[in-house]
Structures are given as C-alpha cells and as structure tokens.
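Just one chain follows, in the form predicted alone, and it is written as structure tokens.
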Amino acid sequence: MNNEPLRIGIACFPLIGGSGILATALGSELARRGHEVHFFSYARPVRLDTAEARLHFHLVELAHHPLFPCPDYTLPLAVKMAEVASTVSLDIIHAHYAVPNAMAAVLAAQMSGASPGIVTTLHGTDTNLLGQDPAYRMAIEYALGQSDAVTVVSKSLEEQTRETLNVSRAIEVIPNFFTPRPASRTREEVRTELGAGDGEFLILHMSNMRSGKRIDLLLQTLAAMRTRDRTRLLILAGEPIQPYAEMIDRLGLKKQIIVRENEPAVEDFISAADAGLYTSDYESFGLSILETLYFGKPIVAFDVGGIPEVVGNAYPLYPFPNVTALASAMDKLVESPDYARSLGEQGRKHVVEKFSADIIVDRYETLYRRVKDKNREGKALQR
C-alpha cells in the first residue's frame, strides 16, 4: 500500500452537528497519520484544535458587495480553496455537503492548477431538506455528478438519496465514527457544576436543536415519565433553546432541565450522564447516539432512518412518534440502574467493534488514494 502522505482539504460547516463533528474528527485523525489537512469554513469548527501538527484552518470571509442583494459564501469559499490548492498542491478536497461545499470544490478544482480530486459526503441535509427545493436540487445533482467519489453515512441515506435525487452514479456507504477524548473532569465534578444530586438520574440529549430533532417530543417524553421527579434532563444544544421556553413552562419542566450551549468538551458531560434520549423524526446516522454509546450509556430513541444501523441489536427502538413508549423505556432505566449499566456496556461493545476510527479512517484513506490515482491516470492520458 502506498503510504505517501496526502494533502487534503476539508470543507465543512463549523457548527455543533454531525457533519462538522465528523469532519473535524476525520481531519484530526488524518493529521495524526501524517497527512497535511487544511480546513475551510466561515468560522473555526467548534472541536478543531489547530495546535495539532499538520492541521491548518483557512477562514472564509463572507463577501458583502453592494452589487449583490445578500452576502455570498460559495464563491469566496471556492476562491479560498483554489488559492490553497494551487499553493500547496492539494491532492483531495473532501466536501461535507454538496451545497455549497462540493459546488465550491468543483469551481476550485477548475480554477486551480492542482486539479484536486473531489470527494463529497452527504450527511442528510442535501437529500432531506435542500433536495426537496427546486432552487437547489439541480445544483446538488450537478455537484454529485462532478465529484470523483460520493459517500453517505448510512445505507438508509443512500436509499433516500436515490429516491429523492436523480443520481445514478456509485455511492459508497462509509459510516461515522467517534474517537472519545478522556474526560478532563470527574463525573462528580461535572454533576456538582450542573446541580445534579447523587440520587438523580441524569438524562442527556445532544443536538443542533433543528426542527427534525423534535425537541417538542423530547420535552413531552420527559413530562410523561413516572420517574420525572428523580430525573434531570441535560441538553447540550447547538442553538438556543429559547423557542421552547413556553413549552417547558407549560409542562412544568423548568427545574428539571439543564442547558449548555456549544460545549466542545462533550466527553465530560456524557461521562456525567446516566442515559441518552433522542427523539428525531429522521436521522441519516445519529452521531450523538454513537457518542453516547461510546461512553457506555444506554440510549432510548425512535426506530427511524440510520439509527438502527448505529445501534444494531444492542437496543430496542420504538415506533415514531410514540412518546409513551419512550417514557416507559426511560422509566425502566431509572428504576433499574444495574439494567441501565448492562445495556450501556452492551452498546459500548457494539460501537467500539463497528465504528472505531481505525476502521473508518482506513476506508477514507483508501478512497482518497483511489481518487488520487485515478486523477493521476487521467492527467497522464491527457498529455
């Protein structure tokens, strides 16, 4: 196998969300393996540590020109990637999302003399949201067609992409992975900071708080629990919880909910929790679920999208939107801590065996080298 280091560009969104977290973790793992990795975004990704060797971040400034009615991001992103691709001779640009990142990568490859290969990963938004919008659909299909390789994070998303978009090309399923960092504080320290008592069962929910995460069902599940008087709900939120303030008050949950926004050190909080609760109406994968399981915490969730691919046979899942079933399942965990710990260890064993960085990053490396070799052969034929 060719072990020559690669020069890889990664375009992603910097927010608390599956795509940004996966892209950041992937870049860090690649840098540790000796590759040179360049990130492109309009803000530094929350979990990106550029103090690590061979990791670089390139800030993309939004263009505000009086000629245009609104700020532009796609063209400045393409120009920045083209500049870096030409300067350092990028081998690969890995775009997380077709729009705008893969579209910008296509322009960058055409503008730069380096002509890097383009790998596009779909995380769900391109298919489930933008793919339904005629203003974006053709651009998404074009970006996928111009990419040298396309990946998705689950078989469920591949099937949905083919149903939604006009895509006949090969699509490779490469799931997400998670590399936990050791917690920097003890479980007791974090729980004390949160105000969670020793006898309280701490339920964790991590998400970007967008509509598909169904925070309304999350709150209804907590309200329906028989054991709610001995539980607290910790929400690690990527966006403000303010839109749900009225509902929290109406359900009488204000004293039971703890909110932390844009926390990069999720390991500390997962370690302090006792279980995870996820109520999405669809998940292309469910990275927060994977993160929760890695720390040996049981999860309760609906049987939707790619979640069954993540949990395997480790957990029962429940029909959407049966809040009563979720509440009953969580009550069982609260009432039987030994059962909760047993389920947690079962889940941890499953995800470590199937979704470790060693397994998944190897697959990306193999894909990158395949794309690079194909590009090299193509250039040789053009001479």
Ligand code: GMT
Given for the second form:
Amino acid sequence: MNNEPLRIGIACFPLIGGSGILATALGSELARRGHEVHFFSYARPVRLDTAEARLHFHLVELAHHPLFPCPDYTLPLAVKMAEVASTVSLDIIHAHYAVPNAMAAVLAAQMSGASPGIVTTLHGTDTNLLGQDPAYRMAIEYALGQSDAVTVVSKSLEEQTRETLNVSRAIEVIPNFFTPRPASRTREEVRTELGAGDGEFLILHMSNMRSGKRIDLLLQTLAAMRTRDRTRLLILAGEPIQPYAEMIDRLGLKKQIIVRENEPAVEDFISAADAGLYTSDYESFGLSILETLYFGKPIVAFDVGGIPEVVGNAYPLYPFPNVTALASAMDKLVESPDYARSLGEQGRKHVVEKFSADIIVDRYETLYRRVKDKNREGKALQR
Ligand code: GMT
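Write the structure block of the form predicted in complex with the ligand for the protein whose form predicted alone appears above.
Below: every chain and molecule of the assembly, starting with the one above.
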C-alpha cells in the first residue's frame, strides 16, 4: 500500500451519538497512522482529544444574521472547509451525514481551489428520517450523487437507502468499529460509586434518549423482569431523563435506576456492568451494542435494522416490540451466570473479529487513496 500521509477533513456532529463518536474514533486512528486530520463542527466532538499529534479542530460558528429566520450552519461550514481545504490542500473531506455535512462538503469542494475528494457516510437518520422528508430528499440525493464515494454502516442501511432514495451509484458497506480506551477505574470502584451492591446484576443502557431508542420499552422491560429486585439499570444518557420521570415513578422503578448524563468514559461503566439492554425500534448499526459486546458483556435487544449484523447470525434477538421476550431473556442472564458469560464471549469474539479498528480503518484508508488517485487523474485530464 502507498504510505504517503493524507490530509483528511472530517465533518461530523459533535454530540453524544454514534456518528460523531465513530467519526472521532476514525480521525484519531488515522492521525495515529500518520495522516493529518482536520475536524469541522459547531462544537468540539465529545471524545476528541486534540492534544494528540496531527489532530486539528476547526470550530464553525453558527451565523446569527438578522436577515435569517434562524441561525445558518451549512454555509459557514462550507466556507470553513473550503478555507482549510485551500490552506492545507485537503485530499479528502469525509462527511458523516448527507445533510448538512456532505452538502457543505460539495459546496466547499467547488469553492476551494484544492478540490478535495468527497467521501460521504450515511449513518441511518439521513435515510430513514430526513430521506423521507420532501424538504431534504432532493438535497440528500444530490449530495450522494456529487460525492466521490458513498459508504453506509451496514448492509441493512444499504438496502434501506436504495428503497428510500433514488440512488443508483455504488455504495460501499463499511461497518463501524470500536477501540476501547483502557478503563480508568476498577469495576469495584465504579460499582461502589454507583451504589450497585455486590450481588446486584447491573444492566447498562447507553443512548442519546431520542424517541427511536424507545426508553418507554426499556422501562417496561425492567418492570416486567421476574428478577427485577436483584437488578439495577444504569442509563448513560446523552439527554435528560426528565421526560421519563413520571413513567419511572408509575412503574415503581425509582430505586432500580441510576442515571449518568453525558459520560465520556463509557469504558469504566461497561466494565462495571453485567449486561446491556437496548430497545430501539431501529438502528442502522447500534454502536452502543458493539461497545458493550467488545467488553464481553451480553446484550438483549430487538431484531431490527443492522443489529443482527453487529451481533452475528447465531446471537439471540427478539421481535419488536415484545418486551416480555426481552424481560425473560434478561431474567435468564441474571439467573444463569454461565450462560451470560458464554453469550458475552460469543458476542465479543464476533465483534473483535469483524469490527476491530485495524480492519475497518484499513478499509477507509484504501477508499481515501482510491478517491484521491481518481481525483488526481481527473484533474490531469482537465489540463
Ligand atoms: O440514533 C442515534 O443514536 C444517533 C445516530 C447518529 O447519527 O449518531 O446514530 C446512527 O449512527 C450510528 C453510527 O453509525 C449507528 O450506530 C446508529 O445505529 C444510527 N442510528 C440509527 O440508525 C437510528
């Protein structure tokens, strides 16, 4: 492989959410491999450590112009990327999300003299939510058409994208990956801090708490568990739990639930947990599931979207929205530590084999080089 370092721009959402977390992890891995990486967003991505060599962050200020009915982000993002693309000669802009990031990248490439290649990754919401919205659909299709390469995070998302959007171009499936950072505290220290007793089974749920995560079903599952008095549910929440306070009270779950908001050190909490519970009605991939399995902790989830690809075909999943099935699957884990261990090990083996950084970052690197070479040939032909 050609080892010449690349100059890569990454446009992503900065908050707790799989696409930003994946984009940040990818940028860090690329910088470790010797590439120069420039992040663009309206806030510093939560897991980004710019103390690392070759990682740069460009803050994009929202434009609050009195002429606009609401602040604008797309154009300031495009201009910032065009400026940096010209100054440092970016080879690639990797946009995570079609709108606004890929659309802004298309504009940036046209405005800047550097004409970087554009790689767009769809993460799910661009297809199943914005892709259905007539106000965005055409822009998404245009951004995909103008990108030099398009990737999606699962086969399931590729199928859904082809069904939902008018795209005939090549789409490459490059799944997400995870590189756990070493836990900074012991399992015992974290459990003591959480107030989880020795004999208690600690169930973990990590999400941004948006409606598709079906927190209602998460709570109902816990409430339906035979073993609920022996368990605690730790929610690592990207948004406040407040909207569910009434439901928690009504289901009598107050004593069982521990909430931590915006925790970046997920590794500490996954190590401290005994299993994961995920109740989304759809996930293109399910990065939190990957993270949980990586630590050898079994998960219980519905059979939706790309989740079967993440856990592997032999892994048990349950039909949506059957909370009784989820509750008894979780009861089985609580009551049979050997079964829980072997299911966790089965999941861990699968994800380490399929979704380790080495494999997935190689695929992105190969794609970037292909796009860069094609771009170079195109420019040579124009001369
Ligand atoms: O739904 C979320 O949690 C946020 C969303 C995002 O854009 O960050 O997540 C999407 O991208 C993740 C990374 O590829 C996937 O793991 C999630 O499954 C996907 N969410 C949906 O498809 C609903």
